[in-house]
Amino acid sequence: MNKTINGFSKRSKSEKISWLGENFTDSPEAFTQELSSWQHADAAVQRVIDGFTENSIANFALPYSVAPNFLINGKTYAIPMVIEESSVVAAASSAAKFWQERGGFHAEVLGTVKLGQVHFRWQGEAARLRQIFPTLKPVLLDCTGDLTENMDKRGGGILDIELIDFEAVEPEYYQLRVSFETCDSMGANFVNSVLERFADTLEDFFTNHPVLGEEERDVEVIMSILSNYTPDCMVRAWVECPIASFSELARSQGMDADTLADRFAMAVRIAEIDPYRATTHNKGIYNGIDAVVMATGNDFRAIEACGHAYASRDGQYRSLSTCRASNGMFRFELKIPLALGTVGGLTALHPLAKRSLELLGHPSAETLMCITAAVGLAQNFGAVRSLITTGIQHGHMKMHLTNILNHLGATEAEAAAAQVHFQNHPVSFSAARAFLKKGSAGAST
């Protein structure tokens, strides 16, 4: 059967899901009436979520969830956050409730800089080209004014542009590298527009200098697009507290406050040193950082490769936070980059990311890290707690149990004996399925 199509993105989105149940699915009346039903109830707001991207057909659902009690710079928020796995929510809750008795978390801006690049090819001197650059700036600069001027009017704009040279490793190759300050907008259309003029004006600036010899008006461009690695967009996120305050939750565990402190560091150290963890370490912290980007309507793609690079940024990939404990004092810390927005791409088209941003009670830009920077110290820190006293696996099946119940078909009233029996049992796919077929049994004699 010939499962090719010319003209897919021109059809309606009944016919998309049609020709998709006949030639993909085990099931095509079963396909078309679960896709047609995931649509939204309001077909002006359906139209808009469709224009998010191409050939859309229905509508994916992912939990949208509310982590409340976040004492952030003296602030107290509910923090929306969109994430499907199981405990994320109720670590990231346990660990501002906790938190929220100690001061809270603290967070700064450390940068707002974001950059974009210009990638060409030259066949004259370097040297030459350092030469004429100084002449080449201004005209950049110049040629970019009604594309800049209302962003100048809000603070931000070009801030710089660099030559770079990367002769050394590839001949001919160099780039403008632009730095800039996009406000509180993404500004990822923004910058792109500035680099396309820049990339225009440069193939005219050497094809008419007037003192350029013949071999030297041959500028090739090869491209010309920001940069989701933005180093200096960053900001730090921290919680300090005298470690005698871990005392209770020490106890519970059976060791004392400075041990418990200790073997968080350690297992935080450990993070530091080794790849292999602090991949894991990291992702738990995206966890949180995903949720909250995702809900507010921004790039979570882009912030994670970002953070990964930087994580990398040494030649080594590490951890992303950082705990000190001495001399009485606890400090977990994370620094972290982090280009978001609060104005323009979804968060003013998305009906759920505007409502995210309202809850949050419409931050800045910078506000914005701040809170995002916290959740994510927030979810390491619930992670890394139960790693060095329950293990992971104790709050993660209990939180997973409902999705095991629903998996096996467990009924309602099975649902809430299951609840009940494993608060003092543990957690596991056969173990749940055991507790149903006894029950089952049960109810037959």
Second form
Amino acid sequence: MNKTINGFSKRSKSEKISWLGENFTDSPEAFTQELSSWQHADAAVQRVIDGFTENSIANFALPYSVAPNFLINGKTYAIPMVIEESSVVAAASSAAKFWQERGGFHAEVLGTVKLGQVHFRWQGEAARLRQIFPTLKPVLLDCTGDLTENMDKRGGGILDIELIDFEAVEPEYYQLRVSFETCDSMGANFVNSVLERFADTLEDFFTNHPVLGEEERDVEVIMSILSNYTPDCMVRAWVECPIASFSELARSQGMDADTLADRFAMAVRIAEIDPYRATTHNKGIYNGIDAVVMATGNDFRAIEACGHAYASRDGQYRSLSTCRASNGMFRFELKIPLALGTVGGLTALHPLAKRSLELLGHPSAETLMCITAAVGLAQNFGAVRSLITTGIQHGHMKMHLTNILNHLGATEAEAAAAQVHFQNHPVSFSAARAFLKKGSAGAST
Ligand code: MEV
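Having seen the form predicted alone, could you now give me the structure of the form predicted together with ligand MEV?
Let's see the whole complex now, leading with the same chain.
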């Protein structure tokens, strides 16, 4: 059967669903019914959601959760988180509660600079280009007035344009590296529009230059695009307390506070030393970060790409967090680039992204950077605390039990009985299956 199609995007949503059901599923009717049910009840809202991408045929549900009791820079937040992994929100909430009693999370923005690049070829001498650049720069700055007007009014705009010479690694390759302040917006469209204007102006400038030689006129722009690597759009979040305040937690794990703090710091150092561990360690950080980034309608791929590039900045992939346990004090810190926005883009369009920002008190982009970094640090704290004490499966499987029971088709009564039973028994898929097979009464002892 020929399963290709022309003009798929032009078909109505129900035509798309029917065509897919008929051509790619075993049960077209069930497929059509299921997909048709995953639509928003309000047609106007559904139209907005469908407008986010091409060929949208349904809404894919993920839980929208909240982690309360987050004390960040002296203010208490209930944090919206969109994530499917069972234990993440529970771990964030538990870490938030732990630190609430120890001064909470502290965070500061270290910079908000965004970057973009115009990559181009030029056949003349590098020295000659450097000589011409000071006359090119004001022309570039002058050509974008209509694009930067609004951003300028908000206190942002173009900060600088640098000429970067890559001749040594790729003949004729140069770059305009442009820095921007985009205020409360993530600024991708603004940055890309400015860069494309720069590209046109650059070509124009050289083609029509009155005194350049023939080969010096030949500029070829390869591409113009923002860079998702923004090491100067950075936030630092930290927690600190006397090591003695770990006593109760440590005692519950059969160790003393110094041992717990020392094991914690060692676990973080391992992630600084070993990229295999660092990847998992940082993944734990992004469990928290991505969940907030998603809930607030920001771009989690951009945030992750940037963070992982930053984690490799000295040539080796390392932990994004650091920990010090010395002189009776424990300090755990996360320094992370976060190019976030609280206006424009999906933040203004997605109905729940708007609600998330409302829950967070309509934060500025800088405040959202602080909040998000604090959640990443909390998540990291929760994971490492589990790893160096009970092990991760203890809490994880408890949270995962609901998924297992759903998968096994447990009734509500069976699920309730299982939740009681597994409070004192190790959770596993086979243990849950055995429990349901035996019948909850028989297995509850
Ligand atoms: C699981 O999603 C995240 C952890 O693996 C993070 C870590 O190991 O630090 C628990």
